[in-house]
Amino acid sequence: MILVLDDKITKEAKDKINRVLSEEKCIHREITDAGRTVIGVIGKTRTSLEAFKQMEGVAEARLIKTAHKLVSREFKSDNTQVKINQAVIGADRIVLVAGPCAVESLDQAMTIAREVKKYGAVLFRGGAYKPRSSPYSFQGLEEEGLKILAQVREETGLGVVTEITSVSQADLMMKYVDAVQIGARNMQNFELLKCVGRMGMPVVLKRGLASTIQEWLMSAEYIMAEGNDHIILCERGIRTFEPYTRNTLDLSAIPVLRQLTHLPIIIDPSHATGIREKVSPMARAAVAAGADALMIEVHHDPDNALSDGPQSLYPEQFGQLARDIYVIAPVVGKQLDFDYLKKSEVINGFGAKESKTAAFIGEYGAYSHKASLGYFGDEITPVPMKTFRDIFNAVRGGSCQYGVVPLENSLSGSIHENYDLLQEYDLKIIGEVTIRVKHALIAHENVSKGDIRKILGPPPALSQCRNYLDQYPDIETVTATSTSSAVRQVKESGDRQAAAIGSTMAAEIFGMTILEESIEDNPRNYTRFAVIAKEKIGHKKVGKTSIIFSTGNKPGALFEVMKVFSEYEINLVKLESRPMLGKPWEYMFYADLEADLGHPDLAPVMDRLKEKSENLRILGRY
């Protein structure tokens, strides 16, 4: 049963609730849903459902048809977010989870580790009790592998996760590790589940050899109903009649899952093939599927590994698969930030408490608000701004760390306002994010298209979607200031003969129906956004540089700065022209570089820009 809590319930009616439910032995769960505040209530109850309903402060009350309860949808509508370390899976980034089947060794250990970080993993996996098929196998260094996972994440900063086998190891599991795994083997041992959903710690739930996702969710249900909701479900492929790989992938439960429960689901698709050459591939396919994270088996040395080494990916291999992924992540809305874990420790401040912020202009729903949650995850709070301007001196003024602001679309080309604001204040661009805008139709409940009149959305939205507006020529075109405004005051109008193009986040966040996706002209509809702030924070490996200059008035100027990225083999990535501010008829130019030019060894390219150009500054290495 579910009773959803009225917003202005008093602390005597909730606590009147809580009495009642406590006094029939009722296991009952508190959470914030969508806004709402919901109890979740497991067990026969001698109040009825209408006896329920009349009570003080109560809303709504409702059963739940499911088995599983308290992992169902009908329990909560809003995705769970697990963290474990720094890491935060279930969000819009793409975590990913590498190391070797079995801890080894320290040595083994460490060299693995580091690797896997370089190319973008933000959790360590590795076995320090191994259950093997047979007693002769190597069974795991135990506590001492414990130990040498510990000592990983004190040098790398790397979250660890290893699996539990015994209720006998949880208190040394609460000391050494991050999060536990409950390997396929012990996904029905009820003892265990129990056990883990009292410790409270994440716990990585993988499916058992054999079973049925009901049965694998109610596994999950037995440590949520203990307390501990920090679970992620983990498909490692199950059993079948086909030979050829170890198991068989089962990446329909990606959504299957996603329609039944709000849990975070990661794949594991070593175990699942058992084939290093078909890892990738599966990988690749999961994240299409919508996974949230991917659990990859790493070793340096795989021929000589003590489990599994058939399986693990070289250390190379998983740096081309996350290639990949960065690749494959914004197609279907989410990120892979190779610089996770620094960025949480620049935010952090190595343990300030101070929140961090971060403007973006619109609203809540907006791109550039998930473009600022593609790029930080939760770590910052966003701040709405009205213009461009407003963030460039928020950022500038201090009000705000950080800013979202977008550079260029692939459709609709460059935002020139902000290139114009990059010349005009000193601020650096420290990173960027890029992120597919699939637009939506939107509009209030029950209401068809064929009851539309007018159409709101801010200029750029209307242009990406001139196709579809053209099928309707009858239906008015309304612009508003960002696509979040524009839901928004289609949902206060009250008009239901008005509808708002935006984001499906958007339609969440206002409570709004969303009457048809993607109807932007073409799929490839992505906006590259600047991270911008006062000064570089932090030390990491650049990548790219981002300068302004100009040129002396005069025939092939330009071309004297281009030749020298040309002699040094800089790749020129982006070249935007836009005029000086107070000089009419003259031009500064924009580039991207794939290239560090702060690095010394790149100083004579410096010297030799600075020489053909009348003035040069560089707004950011990232």
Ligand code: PEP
Contents of the next structure:
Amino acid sequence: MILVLDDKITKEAKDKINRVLSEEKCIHREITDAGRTVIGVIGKTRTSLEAFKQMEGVAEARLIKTAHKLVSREFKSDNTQVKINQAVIGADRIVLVAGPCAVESLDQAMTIAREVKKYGAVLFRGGAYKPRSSPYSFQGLEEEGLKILAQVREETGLGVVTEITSVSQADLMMKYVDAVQIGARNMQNFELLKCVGRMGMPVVLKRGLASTIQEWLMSAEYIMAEGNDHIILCERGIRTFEPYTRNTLDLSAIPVLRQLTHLPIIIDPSHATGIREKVSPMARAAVAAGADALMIEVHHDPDNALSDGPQSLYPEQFGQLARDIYVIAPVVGKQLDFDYLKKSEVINGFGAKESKTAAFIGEYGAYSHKASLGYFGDEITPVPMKTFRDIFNAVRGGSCQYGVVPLENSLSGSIHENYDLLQEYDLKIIGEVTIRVKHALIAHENVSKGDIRKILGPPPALSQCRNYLDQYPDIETVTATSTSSAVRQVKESGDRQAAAIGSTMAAEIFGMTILEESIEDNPRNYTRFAVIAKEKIGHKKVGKTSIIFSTGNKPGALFEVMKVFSEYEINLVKLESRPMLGKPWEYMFYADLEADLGHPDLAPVMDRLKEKSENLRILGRY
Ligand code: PEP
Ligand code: MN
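Having seen the form predicted alone, could you give me the form predicted together with this ligand?
Expanding to the full complex; the earlier chain stays at the top.
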């Protein structure tokens, strides 16, 4: 049963509900879901559902229809995010977990850890207790292996994950690692499930070799019933009649699980396919299907690996895969962040969460809000602002550490105001994030498309959906300041004949219904945002430099500057001219270059650029 509490419940009323539940001697868990306090009650109660409904402070009481209760979407509609060390699984950033099947030696583990970290992994996984099919195969280094994992974390900053095969290993696991894995063979080892439930640490729960999704969820329920909701479900292939691969990767489990549970999902294409060449295609497909994380076996010398060599990627292959994931992720609304660890370190290094803020334009649910989450994850509090200038002022004045501002859209072009503000304010671009802009038509619940008489949206969104809107010449279009404010306006007006163009995230935030998804004319609709700050964060290898400069008003002046890039083979990825403030018909140029102009090796380039241009300023290296 689920009890949804009244937003204004008194302390006395809440105490009384808890007293009744304690007397019932049933399991009850309180959570916050979609901004409301919800209590999940498991087991038969003498008090009837009707009686609970009548209790003071209870807004809603209903039964959970599925066999799995606490892990069900019915209990919790918000996605659960599981934090392991610095990594958050289930948020906008894809988490790459990598490492060898088994920890074989300190040298082996450290070599692989350094490699996978270099290519974007944020968690390291290696087995210390190996559940092998044959008793004569390598069984793992046991406690020695755990010590090595702890040392890997110490030296690389990667969080470490390993398999627990017996209840007796619980204390050692707590001592040495950040998360435990329940292997496929132990998915229904109920004592072990209860044990990791009590341990409270994050658990990667693998799907059994021949288990149904329902059985798998019931195993997760065992863990959660003990009070541990830090569970990540891992699909690692199931046994079918098909012998060409070691198992059959059930990617349809991803959308099925999304509907049934709030728990995050990790895909293990290594054990699923058992064949090196098959791992990357399935990993790419997993991200496209909506996986939150990938777990990949990587070995620098797979021919001599003590287990699972044939399915282990070479480090360079893992690097190539990470680059592919970087490109695929935004298509499905996610990001791969190569600077994940460094960023977390720096962000966690200063002040309380309240003082870590990123200003964005619009309201919650705006694409800029999504961009902020994609870049920083949940470690930073996004702060809505009314104008772009407000963002620049907030960052310069110090009331926000960071700002996230759109620079250009793949369909509607540059956002010139921000180029001008970059020119005016002495702030740094410290990073960039590109998100896909996928518009939805959003209205009140139970409204059908035929009811709509007017559609609200900001001018860029309306123009990006022109073909769609042209199909309905009788529908009036009304401009709003942003997509999120369009959704809010429709919500607050209560107008059932109005709809808004906005993100699915805005629909969720405002509790509205999506009438149609992907209504933009061109699906290749991406917006690139710059992240601005007073100072650079992290120490990521710089791949790009943004500069502004002007040139004298003489023939060939811009050509002279371009020639410098050409001579030094520096790729120019963006060039934009903007009028100079207060100097009619004189222009500043804004350029993005694929090089680190701050690097000492490129000092001659800078010297030449200074010679050929005026007012040269580096806006950011990132
Ligand atoms: C492993 O992760 O190395 C392993 C043994 O996996 P599974 O339990 O999925 O077979
Ligand atoms: Mn393995």
